[in-house]
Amino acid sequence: MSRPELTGHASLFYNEKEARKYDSSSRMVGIQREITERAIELLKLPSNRPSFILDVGCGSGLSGQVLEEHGHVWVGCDVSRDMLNMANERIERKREEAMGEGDSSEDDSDNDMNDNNDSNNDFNNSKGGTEESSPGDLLHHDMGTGLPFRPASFDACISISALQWLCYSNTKEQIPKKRLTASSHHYTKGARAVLQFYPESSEHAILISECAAKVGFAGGIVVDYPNSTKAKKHYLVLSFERSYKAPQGLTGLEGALLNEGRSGSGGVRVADKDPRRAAGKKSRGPPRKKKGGGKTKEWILHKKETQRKKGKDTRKDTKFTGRKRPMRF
């Protein structure tokens, strides 16, 4: 299966059908919850008060729901209106449930305490007004163009499975470096950001780290379960505190990244885990054709992937791709 980032803009990929499929998948809901819980753990938020958190690429609001369960207030932005519609349905449904509970509690109090009617009604009305307001709000916006918030608006920021979209360009105007450095001044002093993403290659991880250091962040990329193909997760953990160092991954290993800054400035740097490069050898280029002009399976797959990145229609890969026919027709 090809990466969804290669199919075009995120707002086109996450249409109404894909949004409902995403939101109704128990597997996807479980993964999003697990990642969000880990992001909250890495943020190390104060436990004595709620925090005001920005959720970049909030999607259908799965991560925002986890933030609410932890007692935080959040604002989510996403480029897909269909995903935001799903998130809005969840918020409205929760608001209606809260109003229903408020009405039932008001009726019970009227039946039990007739002598204190006025005071009870005032208390229930104020309680119902508090529960009616949702701890989450939504904004339709492309995170690659910057965010329309005042400086020092948020205590923290999270992003779940969205940052990698900025590494791809669908038009000439979309330059990954500019899009990755568009938003950096919306956080209070000492605020932290945890951005979980799925890099296609080590080059994407390096690009994201360099852009984070360029705008003044300190920290690094935390890699959980680096030796697992399915459980491996990348978290870009950032702070404006120059002395900040990102924690280690869940396995206790040093992981894929170092926290020392570039030129000792406390920024973000990526340690190359490619064994060929670590040994000082040049990495091999794209697959080559066979001697005599024959096309290998690796060459065909690489050629098709290149065509997909250019936005051209390309047939799907199957088990018959690159297979040599036993005889000519």
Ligand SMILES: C[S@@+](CC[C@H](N)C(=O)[O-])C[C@H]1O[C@@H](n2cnc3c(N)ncnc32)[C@H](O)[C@@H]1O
Second form
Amino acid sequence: MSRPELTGHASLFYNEKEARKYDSSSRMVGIQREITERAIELLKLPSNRPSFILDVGCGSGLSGQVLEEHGHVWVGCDVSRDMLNMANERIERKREEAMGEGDSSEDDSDNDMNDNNDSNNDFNNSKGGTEESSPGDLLHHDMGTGLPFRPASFDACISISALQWLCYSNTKEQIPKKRLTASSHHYTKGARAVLQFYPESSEHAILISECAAKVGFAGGIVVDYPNSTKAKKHYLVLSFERSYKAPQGLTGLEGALLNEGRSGSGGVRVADKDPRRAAGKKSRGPPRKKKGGGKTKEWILHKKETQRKKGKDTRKDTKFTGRKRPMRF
Amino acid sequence: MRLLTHNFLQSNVRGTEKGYPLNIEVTTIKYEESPVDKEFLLNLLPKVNYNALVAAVKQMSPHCEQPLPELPETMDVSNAEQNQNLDDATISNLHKVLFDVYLVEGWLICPDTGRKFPVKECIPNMILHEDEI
Ligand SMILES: C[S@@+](CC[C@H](N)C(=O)[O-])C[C@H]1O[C@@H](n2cnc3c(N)ncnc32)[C@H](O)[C@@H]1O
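Provide the structure of the form predicted in complex with the ligand, given the form predicted on its own shown above.
And the full complex, kicking off with our chain again.
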């Protein structure tokens, strides 16, 4: 997998061409949708009521679109103005569609009636049914420099496929640790944040979870599908309850959260229980297994490859690479 | 940008004490009606800084074609239970000012440092220069 993060700053990578490509790729739309759905599930919002949510690294609004479908109101920030322009285009399209619907409102009055009788309604707003909320507001901002909001603004925060950008410094001034801890005080007490990211290596995953622990938030990393190179996803799940100490507090997410903070060697651990089962849902996909202590051959090869890309001295790959060593006494 | 977002936005330029609320300098605004979500509004209201909202409405209102709804000069919105008793007209007015009026082009100005953040096509640019971080 190529790493756009190594090419420089996100605002340069996500230029107009790249932003349009990203937003119009149906594969991308599908992946981002699935991840966002999972992030919302992990947020465990109170009784599914419409919440005020911050989307950090919102891009062209693919993740925001899913929030809207769940009836949430969101504010997004992103460092790439071209991605935000795509998000603006999406808002414009949505408005045009809404206006089109307004003209033919009589046609679907039957459906409205049915909706009202539907016991599956997520919330009873004035119109009844699960209304899609209006598009989110956008801000041009670099999350590495702290968020421009007063304390306790949001009910929750999501960040989908963006956090890994903070693990790299493009200039002397950009210190990953500082950038990772810069954005932390903007959530309502008891709020959750779910940040899905692509760590390049387990070091990055450790760096990210340590930064979270440093600013005093409880939580840990949930790894979905750890044995699949393609489907594997890391979610940093945080609770912004500063007083939070013991594991009992996390009743909703038993087993799906790490509270120990740093663990011996790994730092990243896989949820003991299938969080979907914990949430009372049928589990989809392969069962998640605990990640073994050893590093796999694939992992080592990948790691060496990226080290080489960074211009670091790395030993040649041989048939011995990643091979199990005989036990010694 | 809606006044909803403005109500939570704060300048974090180096040297700011509070950086809140940001003053609004309007070049263009737009008004677009949207359905009221009462449940969301009641959930949000205790977090709204009411004085900042009233001040923002005053800065936007002169630039609107139809005047924005008049809000009471002071109101205590911090108590969620008490807010349940708000009448529908007040709810609808609060919704209008929070959701339906947008700053399209203009500036947001940090009250402490005077730093001006440009707003273009509804998107405020809050990116800090290196010496402001
Ligand atoms: C893979 S896209 C994901 C966008 C969106 N969340 C989605 O699910 O489609 C990653 C986004 O993170 C943004 N990003 C990277 N570094 C950032 C930073 N320091 N501050 C804010 N956004 C950043 C990029 O501009 C890009 O839009």
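Numbering follows the first chain given and starts at 1. What we label the rigid core is the largest C-alpha set whose atoms superpose within 1.5 Å from one form to the other. These numbers were taken from a predicted model, which means no experiment stands behind them.
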query: Large Cα shift (2 Å or above) at Arg38 between the two forms, core-fitted; finding: no
